Structure formats: C-alpha cells, structure tokens
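Only one chain comes next, encoded as structure tokens, the form predicted on its own.
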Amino acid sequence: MMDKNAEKVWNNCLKIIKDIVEWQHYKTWFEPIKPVSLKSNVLVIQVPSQFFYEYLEEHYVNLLAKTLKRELGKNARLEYRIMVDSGDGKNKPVTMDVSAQGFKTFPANEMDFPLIISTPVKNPFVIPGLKKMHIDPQLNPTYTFENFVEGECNRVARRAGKTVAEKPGVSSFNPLVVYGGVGLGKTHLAQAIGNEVKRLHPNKLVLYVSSEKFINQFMDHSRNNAINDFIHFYQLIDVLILDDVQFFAKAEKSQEAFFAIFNHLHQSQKQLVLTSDKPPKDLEGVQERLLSRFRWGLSADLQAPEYETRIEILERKMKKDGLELPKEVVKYIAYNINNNVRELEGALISLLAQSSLNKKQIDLDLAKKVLRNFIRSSSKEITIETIQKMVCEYFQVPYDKLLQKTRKREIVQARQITMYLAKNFTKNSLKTIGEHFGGRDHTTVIHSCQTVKDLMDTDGNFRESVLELQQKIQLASM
C-alpha cells in the first residue's frame, strides 16, 4: 500500500521536475516511478528495472537530490526499490532496495531554483587567496572531439575547434564563435575544446561558463561592490569559453564588464570561445562594440546533421553503451529524426527504455510505435513526378529529355538517379516506376539502381550529389 506522505512529497517533487525536464524525458523516466514509503527523511521510490535505476543515477540524481532536499531539508535521502524479474514468468517480480549512490550533500547556495545544473559547480570567486590551481574549469569530461561525429554539417566548426585547442590564443580564430540551433552540439564542441586544451596544455587555465551564470555572478558582485574582483578574476583565464551569448541581450552592465574582460584577454593573446543560437550579425540587444569584436575571429555554424552523419552518431552511441540494434531500426531512426542530435539520442534512449520496461525485443514495429511522438505526423507523400522534377532542376536537365530514349551521359545518369530515389522514397513497384520513364520495364529500374549504388561507392562527387538530393527530398516530405 502506498504511503500517503511519500506520495505527497513525491508529487511535490514532480511539480518541479516537470518544469525542468523535457516532456518526452519526463514521460519516459519519471512517470513510471512510484513512491513507496517515507521514514526519517528517507524517501523510497520504486523503479521498474535495473537499467532504469542506473539511468536515473547517471543522468538525474542531482536533480532528484535538489528537489527532495527542497521538500525534506538538507538531511533528505533517497533509496530505490528495483523490480527484478523472477525469471520463471509465473511469479511476481522480486524487489531489491539500494541507496542512491550519487546522492550528494549540496551547499545551500546550490539549492536555489530555477537554476538546475547537471553537476554542482563551485563559485570560483569565493576562494580565499585565489591561485590558478584552485579554479575548477567546469568542464564535462565526456565532451571530447573523439565522440563529436564530424560531417558536412559541422566540419568547419569542428576543425577550427581543433586548431584552437592545439594553439589557443595564437591562431587567427580568436574569438571562435560557434553558432547554430538547439541540440546541434554547440556546448559539446565548446567543452571539447576546453578538454583538449587541458590535455595538450595542462598548465593553461581554462574556464567554461554559461552567459546566464556570468550575468548572475556579475549581479552578485555588483551588490557586494566587488565588480573589480569579478573582472580581475576573469582576466586570469587563458581559455575562456562562454556559452549562449545571446542571453547577453539587454544585460547592459554585464556587457560592459565582458567588454573589459574581452579586450584584456584578446590583447594578452588569451583564447575566447563563444557559442550562440545565431550568427553575431543577428544578435539583438548586444552592444555593437561587442559584436564587432565577435567578428574579429571566425564564426562557424553547426547545421542539422545529414543522413549518413545521423547513422554514425547512432552507431557511436550504441558502441559506447554496448548496444546492438537491427540495421533497419537504426536507419528508421536516422531517416525520421532529422532535426538535431539531441532528439536523435533522445529517440534512441526512449526506445531502449520502452524495450526494458515492456520486456520486448527491439524491432521495426516497436521503433515505429515508440518514436511516433518524435516524428512529425503531417509528412507529405512524395510522388515519382516530384522526384523527377527535383532531379531535373538539380542537374538542369529538361523534364521531357528524362523520358526519352537518349544515350547522352548526363541524361542517362539523371534518369538512373531518379529511378534509384523513386525506389527509396516511394511505395511504387519497380514496374510502376519504369512506366513513369517512357514505359521502361522493371529490369531497367533494377539495373539503374545497381549502377547508382556502384557509382556512389567509387565516385565521391557522384555520391555527394545523390546524398544532397536525398536531403532535399526528405525536407520536401516534412
């Protein structure tokens, strides 16, 4: 029987968590949890599997700690009751109780909301007798270049980041401004630069900070009449990584402080790395003198990953976690989740969670069922005629020539690519596809598709053209 006090405390925690965690993650990782009991400030929650428990410990234990301590005070503790399959399929699952291993005690100033940080951070400005060795770089060690998959979508930014990490402050990429939409890897790349600098130049002083935290710290020091201390601290840094500079908008006083910091670091050949959701020219509410300095170095964008990069991201994630999925499932995820990396990894995690919860093997049917919340239901059906017109426009080939019996190389190649794309993107039979090309039979379609596959393996330029057309068709289907 459920403890009413435990239920009340847990529901209060969920009200906070619901406002912080993305909806899909909340549904997957928090709704299945059941409060069991509350005794002496120890809340016991029931989770459906060992996998579930391990995932919460790795990704959400700090959030659970902060919300529970907010409800029960600093002595609050958490325990899990893990459901374990009895193995015979007849008896009810047995349970196993474990303490939350990552449930640490946090200082009072880390308990303030709405600021929730995945790893508790120390305020670097309150250290008496400040020395370089005492400053925490605030870097996540899992963000490295090795696990940042390179593709056409991010090649310039990634390679510029490597250059900066190898020679911080002395390359022409100072500042390096990395910009792009949500979930495309800006924070990962920025922190990878910091981690690589620490590896190659262990004596360099590196600091990663979000612009929101920078602004909050500035305000705290302003209230304490310690702005000079704030500026002097930042002027000690060798590599300063400032995330999400778009939040500087209208924070005039913070911008003035950063202007002084920027000038000092740049003149001292110290490296600045900035991230933003848009290019410097489009940042509103930021002083022009700051924007002009952002343009001194290199601005590199991150775009949505192309299909092949999405495949590699999923395969890297699977290899890291020791997972194996059928190829058709990986392709289905990569084809349908094309907005950003975060959604791609989130879709994979949700699929694994549902497989664990429901004790079902992962196959294409389960993937389609689980991922329907991630996939836009209003996709348009692509027709053979649509693909024909897109290929003709891409190669600047007259539409009527595509249907005629001609041996001109550029016409033949465009026709073969169109047949290949029609087979991959429509539900039409080979016979129907052939009929749309002047009444050709299915053997011609088979030959054309094989020719395209062979050329993609041997001709890089040809392969790039086909991949670009695939992307255009995918966008047209949204």
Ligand code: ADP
Second form
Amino acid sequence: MMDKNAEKVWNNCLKIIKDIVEWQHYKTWFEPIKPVSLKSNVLVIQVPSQFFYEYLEEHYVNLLAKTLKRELGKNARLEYRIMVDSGDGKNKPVTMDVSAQGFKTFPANEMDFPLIISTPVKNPFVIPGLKKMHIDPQLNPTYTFENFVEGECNRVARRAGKTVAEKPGVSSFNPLVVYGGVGLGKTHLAQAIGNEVKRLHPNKLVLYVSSEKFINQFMDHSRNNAINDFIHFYQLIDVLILDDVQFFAKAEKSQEAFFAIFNHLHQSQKQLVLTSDKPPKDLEGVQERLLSRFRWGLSADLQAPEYETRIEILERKMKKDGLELPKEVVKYIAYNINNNVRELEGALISLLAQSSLNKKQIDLDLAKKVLRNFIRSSSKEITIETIQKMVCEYFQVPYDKLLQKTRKREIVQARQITMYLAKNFTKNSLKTIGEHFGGRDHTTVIHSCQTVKDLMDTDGNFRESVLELQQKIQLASM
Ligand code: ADP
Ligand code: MG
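Structure of the form predicted together with this ligand, given the form predicted on its own:
Zooming out: every chain and molecule, the one shown earlier first.
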C-alpha cells in the first residue's frame, strides 16, 4: 500500500462518498477535508476544527471506514489533523492529530455496499430537515439601505455595508464590525445588509440573530448535549449577522462556540457582520483570540448624526408617515435632540400623539412643551442648552447675546467658557457644540477650549469662576 499516495486514496474514497451523501452534506463535511499523508495503512486527513472532527466521528465514521478499507484493506486506519488555529501572518497554524475511534470497533462483515446514510442536522430554529429555503433569515424588510440616511456620521459604515452586501465573503471587510452607541442605527444597518444580500443573491443563506438569542440557544443546546448540532447549523450560513456582540462578555462557553463558527465561516469565505456598542478593543470579557479575529476585517463606527442628517432623517420619517410639520418645528427637534436617532423618532411620535390627543396644530409652542417632557424623561444627561443657561445666569449675560457674534469681551469670554464646559460635560462632538452657538464651526470650539485652559493657568479670578461653574453643573447633573 506504500505506493498509493494520500491524495489518490482520498479521491477514490470521495468518489464513493459523493454518491451516497446528500449533496449539501457532502459539500459541508467532505469538501473542506484535505488529505495530508499516507503511511503504510494510515491515512491522515486535515479537518478545519475540533467540532468538525467530532461531527465526522459521530455521523460518518462508518462510511469513512468502509470506503477506506475498500481502498487500503481491512487494516486501514484513519487519523485526523485538526486545525486548532489557522494562524495568520505572524502566528503559525496550530494543529492536533487524533486517530479515528470508530475504526477500531468496526466489524469487518459490514463492509458491503451500498450504504445508506442519513444524518439530519437539527437546527436551533426548529425547522425539520435542512433544506435551504426553510431557514428564515429573521430579517425585517423595513430596514433597508434606501431609508438609512447617509451622513458624515455613518458614511464609512454604510458604504462598507453596501460593499459587503454586494460581494458577501469576498471583500476584505470580513468580518464587518459596526459599532456605536445606543440608537445610532447598528441594527438598522446590519438588517439592511441582510435584506440587500437577499435581494441581490437570493440563494445565499442569510441569518440575522441577536447575540442574546444566540447565547440562549447555545445554552439550550448544551443542556441537551446538542452543541454540535448548534454549531453545525450556524456553519451552514452564508451571511451571518450577529447583533450586539457585547453580550458575549459574560458568556464564556458561547464564545467558544462562536469561535468555532467564526473560524469555519471565515475560512469558507462566508460573510460575518457583527455589531457592538463599543469598539472591539474595549470589549472586556471577550477572549483575545476572538477580538483578534474581529480585527481581521473592518471596524466602522456610527457617530451621532450631525444637524443636517437629523433634519433629513426627520423629513424622511414624516414623508413616510404622510406627515407635515412647520419647518421651524423640524429644526427645533433636530436642534435639541442630538445624540440618538431613536429619540429623534420618539420625539416625533410623541409630538404627533399630543397633537391628535389635544386636537391641536403642531406649532413651535407645542413642540417646546412636548420636547421638554421628552428630554427630561429620556435622559438625565446635561445638555448644551442647560450649560448655556447656567453660564448666562452666572455672568448675567443675555442668552441671545451668547449665540450672536458679539465681540464684547465679557460675552466672548462667557461664550468660550460655555463651549469649554459643553465639551467637558456633554458627549457632543465639537461640530455639534459649534452649531449650538449660532452655527460656528468646530475650529472655533477648539480655539475656545484652549483659550479657557490658558486663562485658567494664568488668571486666578477666571479660574475661580470656571471651577464654580463646574461645581454647579456637576450638582445639576446628579
Ligand atoms: P441601535 O441598534 O444602534 O441601537 P437602531 O438600528 O435600532 O439603533 O436605530 C434606532 C432607530 O433609528 C431605528 O428606528 C432606525 O431605523 C433609526 N435610524 C438610525 N439611523 C438611521 C439613519 N441613518 N437613517 C434613518 N433612520 C435611522
Ligand atoms: Mg440594536
């Protein structure tokens, strides 16, 4: 048998296996196998993961034994080389060799063909059998690219999402990690990718799942000793979208399952799309080997939308709902709700509700009334406006002067201090802060902050005032 090389033997085995195993299963479980070596009667094959090996052992070892014994005689043996880590530029791949257990006990008299193999894979969405068309992608058709307004705040993420949807698994954005604060559109964008893939590539298996759901499914399966089924179900997906991966922080076992799934999908050029509420590097409690894989692709962030984008989002929503609002009301909402798209929509909805409840026209007065409640109930965070008012009161400066271009020294100083405080006490971008001062740009804000810092170092009275104001703001935000 020494003269038969591994590849030839393995190809002969595959010829038989191909005829017996259903095409999809053959593709999943046999195509990724690579013959490594053949020494006397031992064939070594390489498999992509530990789970892969376990699955083969559990479901196909008889078939492997029969075919291999036909090639190499009844003393044929099989060994697996398991890819523990496929390595990257710096690190070499790590592998582990194990021998196939099933071979030793396999009775010789069962070596006759034909073989009938049936291996239904149970999947966690409780769909019997594994026919492609029966996997529900869990997509909400209302989340599309079309109604995901593009702005400076999301341009990179949105474009990368489009690329991924056009060429899933092929671009270098794999995985695509979209991160950003709550209500900034992560789920919307992730779902839009899924919907777009379905539109452009109807045959691709797409699955959207929240990490919470993934973890719960995993726990169910591990209680029932069905972890392999769980993992293998996920390994069949072409485009896997996993929302809010920060939930993995407290789920160590689930991380391991996801690691196996990730490796398999990535290796088979399947697309992964992940979202997170913080940048991957800040995901505490997530294993480093997983984080390092997140860095293989592209991480793109979603920022709070800038003023123009907020206006555009509001106008689109209104149009969709057949709604008309005075321009000044739209501006007022966009101006005051500035760090969360969900709240922007919420404000619009409560405004509508109020107006229909009281049969009142929606005008600026109503908007102010409703928004006051809305802002108060939705966040304890200090706003730019609050800071502006406090500074005005403190320095006895009229509010409107603060926003105008007055160059009077005391007003300029009050304005600079307000910008400085807004920078330190709110999460607003420099750009947004500038907007709140009659549309100044971010360089003005930077300059102001620097001036205040310099003056605090050189002018004792000035310093006292700023510190006192800081204290007031701190109290107000508690
Ligand atoms: P996240 O998942 O980041 O918490 P969501 O995706 O749930 O946020 O978005 C919150 C709401 O804001 C959704 O209704 C979504 O449609 C809307 N939204 C977010 N970003 C945009 C955008 N750029 N254009 C239009 N709607 C948006
Ligand atoms: Mg979300």
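Positions refer to the first chain, counted from 1. We call the rigid core whatever largest set of C-alpha positions still superposes within 1.5 Å between the two forms. Bear in mind the structure is a predicted one, so any value in this text is a computation, not a measurement.
Asker: Leu207: with the rigid core matched between these two forms, does its Cα shift 2 Å or more?
Answerer: Leu207 C-alpha, core-superposed: shift of less than 2 Å.
Asker: Quick check on Val245: with the core superposed, does its CA move 2 angstroms or more between these two forms?
Answerer: No, shifts by less than 2 Å.
Asker: Under a superposition restricted to the rigid core, does Glu71 display a Cα displacement of 2 angstroms or more between these two forms?
Answerer: Glu71 C-alpha, core-superposed: shift of 2 Å or more.
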